[in-house]
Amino acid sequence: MSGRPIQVTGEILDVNRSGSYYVISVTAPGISEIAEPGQFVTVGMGGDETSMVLRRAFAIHRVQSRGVYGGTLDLVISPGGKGTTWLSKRRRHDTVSLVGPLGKPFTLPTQSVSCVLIGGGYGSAPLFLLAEKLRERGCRVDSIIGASTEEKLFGALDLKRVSTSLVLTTDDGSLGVKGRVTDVLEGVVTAGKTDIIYACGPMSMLANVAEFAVTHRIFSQCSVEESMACGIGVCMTCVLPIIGDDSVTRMVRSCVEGPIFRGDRVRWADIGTVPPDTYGAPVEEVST
């Protein structure tokens, strides 16, 4: 398990365009060194003359513990609403104040195993290091990853680079098979005699990666997409229904018990929902 999280203020390196993504450098101290795949930040958005009340929270891409800035960790950004907007437009030696590494990581085998690891568009920033921390233990990495078009795909020919194996798919076919990656996943998994999946991106894909999972009897690992206010569990904005080791379903905090929950786990068909059966869940009175 990783160390408790900090707040520093990071000194922004570099900020690199990556098809419809930008990619930040940032100086990290105390976060870096013990960052572990899946985990995140929380970035303090519009500087201190800002109505931007809320943090924003990005999955840690990669980290380098030690170099010539110590250590260092890229994020992974889409810019849309004006927070995001506003971090893709910072420039080198701007800072920006970050909290982490927060949430629980991926859990990593202890044995050599065969994996795959999947990631839908800017999603797939996470397995990058997860790829490289599964090879390490010489466990084999068959990767796909799909977007809409090819512009939103990422990183796929670093991905490429520690992976035995990659499979790219767009939605448009504009690169790679046309197609989503639930598409191609069978013909990996058969090929790689695959042991666990790990899956990272928009829910929808995530549902169904973990529908697939089930049905084949392979174990998988999903990075829930929920949206964070707070980032350390106090507001309760990223709740969903989580079914625990005794068979109850609970409303879990995705940013402190998650955002890495077994996909067999998460009743995804009711996110968003409290379903009747959830422990605590309100009863509603039968008039007489």
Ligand SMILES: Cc1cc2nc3c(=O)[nH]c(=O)nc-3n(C[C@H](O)[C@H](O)[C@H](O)COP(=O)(O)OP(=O)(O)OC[C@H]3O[C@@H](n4cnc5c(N)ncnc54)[C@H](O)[C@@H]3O)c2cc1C
Second form
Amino acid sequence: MSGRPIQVTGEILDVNRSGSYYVISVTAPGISEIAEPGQFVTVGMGGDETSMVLRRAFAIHRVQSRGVYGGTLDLVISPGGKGTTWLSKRRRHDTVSLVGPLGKPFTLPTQSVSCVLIGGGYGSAPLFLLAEKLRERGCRVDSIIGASTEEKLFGALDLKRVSTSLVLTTDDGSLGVKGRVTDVLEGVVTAGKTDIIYACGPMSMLANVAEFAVTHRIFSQCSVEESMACGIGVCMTCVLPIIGDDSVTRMVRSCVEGPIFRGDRVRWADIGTVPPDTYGAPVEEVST
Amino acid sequence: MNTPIVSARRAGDGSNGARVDMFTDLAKMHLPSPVLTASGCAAAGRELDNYFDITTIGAVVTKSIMLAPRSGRATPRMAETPSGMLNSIGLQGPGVDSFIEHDLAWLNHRGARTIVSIAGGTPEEFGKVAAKLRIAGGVEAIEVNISCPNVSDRGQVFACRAETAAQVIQTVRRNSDIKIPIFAKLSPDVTDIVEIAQSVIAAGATGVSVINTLLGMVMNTSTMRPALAGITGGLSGPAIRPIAVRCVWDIRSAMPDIPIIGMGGIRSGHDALEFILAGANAVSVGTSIFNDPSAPARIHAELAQELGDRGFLRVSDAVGYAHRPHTPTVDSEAQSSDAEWDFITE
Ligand SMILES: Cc1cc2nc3c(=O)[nH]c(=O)nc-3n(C[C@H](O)[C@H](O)[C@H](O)COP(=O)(O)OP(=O)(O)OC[C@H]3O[C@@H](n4cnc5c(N)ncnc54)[C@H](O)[C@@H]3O)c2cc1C
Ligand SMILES: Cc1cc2nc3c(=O)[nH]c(=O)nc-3n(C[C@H](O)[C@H](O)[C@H](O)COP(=O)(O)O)c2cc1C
Ligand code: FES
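With the form predicted on its own done, generate the form predicted in complex with the ligand in the same format.
Next comes the full complex, and the chain you just saw is listed first.
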């Protein structure tokens, strides 16, 4: 069981560019000490009188103990909408509100097994902590990171350092193998005799990885990304159809029961719907 | 109503809050704080207990519960809007039996005061849920979410017509312990909210909760379709606050003595004070919890400070204070100059 989440004010220590991303280092006393691979934090946007009422979720990329600053977190920001753009413009000494660590972490194997780690875009962010933990346990770690283009591949050099092997893919062939992560997956799995696949990235990538894992009888864990309003389990916006231990499908909150799910338990093709056999699904449509 | 020294200690020295008596008598409940959670924004309290002690606030108002388990709607279920958000959750929940066994039992074990919000597709369903809660016990009050679609009225919400709203309240009243306060939660999407408030009170509601979300819509300009799977959603957050304050004001003007729980975009103690001045006996905090999970506890402290700064000794003295008859404000300086020019007037 992971530690209880807390709410703290963090001070930004550094903002560094990395391709099309920004890596933000922020003090997070009490969060960084208990954070586990795969967990995330939410960051308050825009200051006290902001019109952005919702926090944004970011995977915990690294945790460090930095002397006088105490524990710090590194987050990888992909500026896109209003909030992520605002956050990418923060500077040293700015403060932000943090809540975390949130969500369930990746499950780690008890033995030194052979693992493949797959990251799509900024989805490689949480894989560093995971790779380190797996290596500590003597696991083989083969990493694959992919993106549309070189600019969007995150952290190839750092991940290479903690991996047994690393393959890069880009859709446009600007770096590494031209194609998708799933195009090289079979080769990597065969060479490494893979027991577990860990994946984080766009939902379409996760769906393909999970399908591959199921057909090859490999255990998989995927970190999903669903739109979240609260991130702490109180609002029910972040749900997706998950098959439970009892084989029953339920609409499950990805912020508290995820974001890490077994690949074979997510009904990938049904995301964005409520499958008719879901627990509590409408028996009949409201007459209109 | 005690008259506070309005002009005194405006600035606030940071200690005035400690002196204010925050005990709140709401219907027959005696609560340590006027600050509650809003239904659907606090689940059943358990998650929030990580961030503040949920036994210190007035009560936990739980997510609207129905008779049977419900999956809720498809995703996307929310969209952020300027100073607010739209949601279309579709009342996902475990059903009243599981709620009683797990959630209500936990809240009681934890020592939290619980106001249970209930919903239904027919008046009978509301009645059955109320009857189950009556047997279970451990409930301070019931809040009736009449802003849900009426299965036999083309999905129109009960709250939009005085007759259907009253029908639901009557059924819940009949199926509840006579001592249990019942709050009807009203929708602002009506022509005359006062008329609806009067009809639910006449039907046996003890008080009203105002307001529920307003129906809204957002387009996703990438897909060029509605942003929510449910097409429309309920608007909440600071964007709706002035509408909510107006609704509280109107209902308080028409019914000076009914208990009112006010809500809609409360983000600070200052915002809570607006509702109380307009006539709310208590306030619920909803969307702000998503931004600040400890918001209810923070807002309690800030409200105490705001009241203290204005010379109030008890929160109950501020309820409806904005409705007092308009007398020219006489502060001490004005008084002395008036005295000097006394010979002119007259
Ligand atoms: C568990 C988890 C981990 C994540 N990790 C990272 C990360 O490491 N780096 C990174 O750059 N991004 C990450 N994201 C995605 C990030 O949270 C969204 O990109 C961000 O919320 C979008 O905010 P915006 O202000 O750019 O967009 P806006 O369009 O302004 O967002 C509006 C609202 O929708 C929600 N929203 C919109 N898109 C997403 C989305 N894709 N996922 C979740 N909520 C969304 C926002 O939270 C916000 O409430 C993660 C999301 C989740 C759920
Ligand atoms: C995600 C979400 C879910 C909600 N669910 C319910 C509900 O189940 N029952 C209910 O009566 N009101 C529900 N509401 C409405 C709130 O209780 C409240 O009336 C409204 O949001 C206005 O307050 P706020 O601006 O502080 O959120 C919900 C609101 C939100 C944002
Ligand atoms: S984001 Fe609110 S329950 Fe998951």
